[in-house]
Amino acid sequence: MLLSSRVKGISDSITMKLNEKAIQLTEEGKVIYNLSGGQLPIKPTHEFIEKIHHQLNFLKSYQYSPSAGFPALRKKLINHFVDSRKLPSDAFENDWDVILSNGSKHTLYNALGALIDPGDEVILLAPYWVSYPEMIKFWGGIPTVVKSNVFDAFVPAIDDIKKAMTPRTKAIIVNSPNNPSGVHYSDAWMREFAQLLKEFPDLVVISDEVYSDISYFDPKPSYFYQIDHSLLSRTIIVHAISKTLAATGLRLGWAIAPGSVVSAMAKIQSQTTSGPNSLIQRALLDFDFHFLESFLTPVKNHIRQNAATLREKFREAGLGHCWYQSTSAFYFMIDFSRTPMFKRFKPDQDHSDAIADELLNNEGITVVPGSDFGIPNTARISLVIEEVPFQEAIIKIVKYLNKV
């Protein structure tokens, strides 16, 4: 059967990719750390849990709900964002509105889908999520990326990313905390951010801030649209359940943007997926936001750990200066180029996915490739397992990656 170029395009998710390889190895029986995963792995607060049970009762949580999800709770979730982000009651105007969808992801499909005409320019922060440049290009779009590197911490300059702008640019994805880094942008960052986007007042910004809630380094995230409220006019806030609550597979994301970009993008949820989970939508709607933040403590506690036994270990190692300190979400980037195992690999290629495989067969650790975050010769590694089996991944990282 013949497919259309649009899908041939398209890569795999290689995250989705490698998650599924690990499990299907460890059902094989062999021992594999799998520091690829970009999810908790524990259940939902209790709490949650209980609001999800509690639904199972009422004929409306296995009903369709509205195209955008059901009022009371996008009503409820654009009051959280100005509380826990401390912005004054009138900071939105009255035509702010939420779209709920099927995940953080989903949400990011349809925003594009509402701003990107064939050509347009996005501009793509490196590291980048994987997916990002696959749905830009879904919609016909040009992903422009700015580099950053280790030595910043892989945090991108202002100035990079002004000399990336041209007629075409119609939007750019800001990430933080990000994924695959592990860092978040500094309030001086956003306050440079903010003095650009006046620079450039037709330039729409999608904030994902899926991890906001899981930093475990002060000072925590802050966003430029808390430094200039008017920015906000042009702004498309992605958030989710999926990392704050533990719960990826529920499947439950959301923006709030204004009015006209909600209606957007509720046009294409009506005639692809329509409405999302009515249970899960109801169950949120009845849980108290408050009970996050004792039940993410101890969740940013072990994160922190398992980030002190990797420097730990990259210092004893004599690999300090590839090394920085992350500060929030689940994750870490090594930097390949500059350990003595990459003397046998040629610098002026990418050998990303050749080292991750190798990882994989040799030392039973998964990572994902670098190359798919737009960092070529490095690769992520997920601080969420437990303990003492991340402590031995790390031991096995270290020990080949000083093998010349």
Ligand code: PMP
The other form holds:
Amino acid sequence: MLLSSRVKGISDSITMKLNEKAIQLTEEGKVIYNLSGGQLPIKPTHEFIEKIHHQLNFLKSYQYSPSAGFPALRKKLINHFVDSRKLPSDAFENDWDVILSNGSKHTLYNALGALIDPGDEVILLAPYWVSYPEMIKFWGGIPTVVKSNVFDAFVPAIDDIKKAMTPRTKAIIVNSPNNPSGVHYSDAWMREFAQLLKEFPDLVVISDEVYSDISYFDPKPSYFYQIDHSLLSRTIIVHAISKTLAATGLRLGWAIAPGSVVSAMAKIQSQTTSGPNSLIQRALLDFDFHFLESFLTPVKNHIRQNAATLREKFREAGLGHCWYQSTSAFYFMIDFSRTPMFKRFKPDQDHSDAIADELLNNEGITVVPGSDFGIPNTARISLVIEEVPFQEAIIKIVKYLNKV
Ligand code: PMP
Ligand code: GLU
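Same protein, different condition: the form predicted alone was shown, now please give the form predicted together with the ligand.
Following is the full complex, with the preceding chain placed first.
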């Protein structure tokens, strides 16, 4: 069958593919260290599970919700956002709304659909999450990548963003805390970014904040709109339960955005997917967000501990220059380009796919190659697995990197 050129123009999600491969190999009985996981390997907090149980008893949990989600939940999410970002109660000037979707991947896709005309450019800050460029292309847009590397702490310079702006630039996606680097952008960066936005009054910002609750180093993540509240009027804030509540399979994400954007996204949903899972929406409406802290504290301690293990093992092995300290989310980027192993490869090309393949085939370790994040010759290491296998995997990686 002849497939559309639109679908032929995008690639499979490498994160989904690798995670599926690691699970499949484990089920076949192979010993696999899965360092490609983009989800917490635990169940959500029991207070949330209880709410799901409770909602099983109601007819409404099984019926369609409004296309944009239940109004009471949307209200609750705005209030929670205002509280958690320490915004004044009047930070949103009248026209604001929330739309719930089937995970924030779906939220982002619909937000881009509401914004992009064919040929519009959307700026991505490398390293960027793998699905952004593909979603932009699917809507007929053009991703414009602003680069960074380990020496920049994987944070692109504001001046480089400015240079990437053209008359066709429609939007920029900012993802802090960042997948895959595991860093959040500094207060100073956010201040400079707020300044830059003043120079480009038509630029829309999609602020992907799905990892904002998972930060284990001070100072905690901050955002440009906390510096200048007026910037909220052209910002689409994206969040989800996937990472915060360890509930990737329940598929619930949302955008907080100006009413016109939410209406446009709701129009797309009303003709394509309808509103997301009613049962989970109702459980979230009942859930007290105060339980998040006690749920996430041990999670963050665990991630911090694995990050420390990685650092120490790399330092001991003389590979201290191959990483930049992670601060949040559950990832750590490593740079291969100055390791002894890399001498086998041509330095001016990207070999991250080949290196990730070698790690899988020779050591039984899955990592996500940097090629799909826009940073050559790097890989993303997920920090979520248990401490003992994590340590074993890092020892194997270090040995591999030091082999000439
Ligand atoms: N944004 C980022 C940065 C991500 O890493 C992910 C990965 N899950 C998503 C959005 C989408 O998450 P979900 O659809 O599970 O809410
Ligand atoms: N966001 C996670 C990751 O980057 C989950 C997989 C996905 O949705 O891409 O691994």
